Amino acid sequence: MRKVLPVLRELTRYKSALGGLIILSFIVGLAIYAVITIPYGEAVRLWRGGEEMWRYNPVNAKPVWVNYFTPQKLPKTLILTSMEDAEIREEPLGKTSKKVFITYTFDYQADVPPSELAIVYKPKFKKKGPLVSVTWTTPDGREIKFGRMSIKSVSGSGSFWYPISLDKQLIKQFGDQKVEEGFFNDPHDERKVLKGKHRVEITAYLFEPGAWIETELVIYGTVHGLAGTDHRRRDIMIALLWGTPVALSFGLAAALGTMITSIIIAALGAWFGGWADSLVQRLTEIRMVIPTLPILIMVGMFFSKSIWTILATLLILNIIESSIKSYRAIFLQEKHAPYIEAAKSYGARNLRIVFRYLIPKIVPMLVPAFVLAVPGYVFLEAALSVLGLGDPVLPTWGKLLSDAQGKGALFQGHYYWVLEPAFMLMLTGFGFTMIGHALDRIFNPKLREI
């Protein structure tokens, strides 16, 4: 800790540094945040559910704060439900049927349609399901009949779900506007959204005593949660969360594994010197022109995706790297340092002397170059997702823009699909090259300002 301290108020003496401080600061705050919010099984249960878990989110909408950038108003999704936002009122049809109707009001003010809608039955019944219809009156009052269906069964959870968007009968009335366009846009000018208060009636026929219904009406939105949506309706700001953890874990722990290997092997050769130095050397020069990415790319696709395996890969890769060189050059002359001589004149033992002498020597200098170290690795595990390598499990940047790529997010416009994950990439490797420059100049004389 007295060696740390120092070198923080060093720090603080450049302004670039207190920038990757303060960047770092962010980044590590928001993966405790993620750790402790959504646990590591939650994020995977979310992660790799069907549309039946985010079924009540709109497919590829926008974030929110896209509002404060468009001059248009952009409508956020609305979920009704019968017993809170319905008026409800029933008429007796013979001792056992009765008839039910459940009318929701809602104002809508936005300036472009919704991107879809649906209605969620939920009945009670044991034999004979209820009938449903429903009427949608307009602002202007056009009056809608649609979806009169009976209810035979329901899904596991209870509900049976209608979307009035796919409603054939809907699509032909309307035709070449969409579903939801139909409801919402003027019919004198289609380009126009209708605002305005909107009445929409649920009539249920239960045939059975004791037969209830409940119902959901979902107008889905174009715009939702801080990050947007994906194809799968799934909340993209879950990838954004749990990939901080998963891009520091994995750049912090390649590159601490890197070097500590690097560094031992360098100092044992550099001091045993003989046959020990020139295996370290053919090693490494072998190592040298062996490729990296081909190989993890081979491991991804015959053996395992997990990020785990590659990162035990890259380190096994990097047992022996041409870093090793320099870390030998240094040693080399710190072998011959007085203090080294006097070690050895008291009778210390030569690994005593490697571990307890030598490498500590120069470990503050290669600090720099562990936290310049850290953003390559984060942008590699990144690189091979969008390869289509990466962890099928976690969901990580790298992920995202993988899903992104594949559903050529770009060209459909969703460009938050794109930007968001790359933001966060680049703010990682920002962060730690401007405090790994900052450490450079301090444990670098050289480098300085005067």
Second form
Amino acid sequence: MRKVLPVLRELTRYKSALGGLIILSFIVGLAIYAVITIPYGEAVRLWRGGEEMWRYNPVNAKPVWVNYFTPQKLPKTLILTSMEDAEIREEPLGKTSKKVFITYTFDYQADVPPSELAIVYKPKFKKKGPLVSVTWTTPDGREIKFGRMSIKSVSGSGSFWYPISLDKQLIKQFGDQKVEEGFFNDPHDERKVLKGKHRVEITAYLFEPGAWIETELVIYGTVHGLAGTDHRRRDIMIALLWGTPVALSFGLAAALGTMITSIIIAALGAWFGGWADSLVQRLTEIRMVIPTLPILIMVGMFFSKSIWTILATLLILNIIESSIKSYRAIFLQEKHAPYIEAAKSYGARNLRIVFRYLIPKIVPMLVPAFVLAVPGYVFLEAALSVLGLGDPVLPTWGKLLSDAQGKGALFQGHYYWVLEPAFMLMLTGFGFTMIGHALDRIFNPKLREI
Amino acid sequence: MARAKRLVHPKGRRVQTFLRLLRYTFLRGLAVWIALVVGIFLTIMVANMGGYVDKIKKAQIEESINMQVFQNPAYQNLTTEEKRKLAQQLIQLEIERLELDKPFIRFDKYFWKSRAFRYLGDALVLDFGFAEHIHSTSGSKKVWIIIQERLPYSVLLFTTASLIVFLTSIFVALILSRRYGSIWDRMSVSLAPLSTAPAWFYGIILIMIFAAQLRLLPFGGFVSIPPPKTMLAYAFSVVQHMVLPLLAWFIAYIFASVYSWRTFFLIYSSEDYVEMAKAKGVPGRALERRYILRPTLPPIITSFALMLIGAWMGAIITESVFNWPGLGSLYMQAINGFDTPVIVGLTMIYAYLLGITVFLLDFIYAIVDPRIKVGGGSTA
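Having seen the form predicted on its own, can you show the form predicted together with its partner chain?
Every component of the complex follows; first up is the chain already shown.
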């Protein structure tokens, strides 16, 4: 700590380092926030959850803040439930049956039609399910009747989804328009949305005493949350948040692990000399001809895509890094320094000299290199994900990029899907690099002079 | 002893230098060769993953033979039981042919004949066998032919890219180091963090801007489809497709490159011998060329060579982002199709390229750096 504080104080004298520190503390804060608010198991469950879990989210919705940059107002998802947002009217029909009218009215003021429409029926019945139909009254008074069906079975959660947008009758009726456009656009000017009050009346015939029905009307928007959603309706925010601790821990662990092992090996080789040194030298030569990325790809493909396996492989590969040569050169010089001679003369053992005198001496020189190495590993993880070799369970930035790439996000104009993880990656890269460059100047005075 | 040698007649000294060079070449070549062999052997071991790949291969053999037997009209009048028996026999034969029933390395008297070493021998003579699914446009399934077909594309794109980055950065860095502290200099320093992101990353962003949004340049590929008829139009189309990958590569590398060269030149231009030359009145250009550039050439060349090799390797992702039909895309294709021979073959090619580069670098060092003498270690 005594050594760290002055360095920090000196760091704040560099404007770029100050910027880097702010960025880095933001990222670290985000990582801590992510881990606390969404525990690991929950994050994995949410990210791997199927359709069921994300049903109320629109597909490929842009982030909400897009509204500040576009002249058009984009709609958020509107979920109307019969319990809260509807008028319910009952009419008895004979002894056991009854007719229920559920009427929703809502004001639609966005400039584009919604992305999807659905009704969720949650009926309670024993044998004979209810018969339902829908009447939709548009602001200009057109009445559209559709969705007449009897509900025979419900899913495990007791609901029946009726995707209005996929209704064959409606698709036929609206012709070349999409179903949502049919409901929401001005019939006289088909490119414009007719703003105003819509009225949706659901009529349900219940045939059993004690039977009941609840409904939800889901008007999917085209914006969702702070980060938007992906092709499987998942909230991208989860991957953005959770990508932070994953990227940080992977980058730091890889950079630290690689550096520590290679320093120790270089120090041992340089100190003991002889066969130990030449072994290290030969190993470095062998390592130089083994290509890193292909080996990682092979491990990911044949063995395991887990982030820990990839990390372990990376560490094993990089134990004998090419940077060992430059460490060795420094150690060879240090080896004959007076303080080492002194240690030898009072009888310090070899390992003590290596670990207590030799290595600590050059650690400060390596701090900048360490900080500068982190972003490389962060991007490496992302790169592996883009290649489809990312961790199968963890939501990461690279996964987002990979999904976006795979689903043609750029062709379809879903730029947010690419830009958000890209921004996070860049931010991390910038944070570490800005600090690294400043540290470089602090620890290597030769750079400071010029 | 050393003194005595220096007194040899000049002609004899030349012969001696030549012999020394020969010995040095041989020893270095041998060392690199051994490293290469060991490296390739390790790659083969990794590619085999402790027998895991054998299992995948066996499953593939089973599947394809079962399909052959059960769908072959020639065996139509056999009963299911007979068909199954026949398939079983054929599978056994195929497994024995590929020696999948024997361990990857055999610890008995056939040690040197075990598959690991046979693969190594094949790989060393560039015989990577046959691809499982991928084939070249000429229809060949030989891995070496497939690789040969893709190599020129990668070389074209990434040699161009590396050359542009290299020459620009050296040129700019020399200018900046002369105008140390100017606004351009400070700007280049503050832009250096832009180089943390790799080329594929900028590739995605550039595609977004220039292809998806502005529709100025193609999304990817080598040439527009269908290819233009005339030579000139064809070349133009290729250049058009090269612009974005080149730009991505340029943005990814130029800033860090300029920054590090600038720092490098600054350090070297404060060396004592440079001050000395300045004091002697050596003119600026000559000072730059002879006193700054010359001793800095070895690291410059190394970094260029490694950058070039790195470009061919790290380009796996950049190529697949831009759909460029080079080695990187081939790699991607092989990964997605589980085509082991192609993956191993490509890895070996990279290993070879690295090995050759390491070997050549030693020589280039000796030629360009006045302070290093070839093989001078023991005698001088």
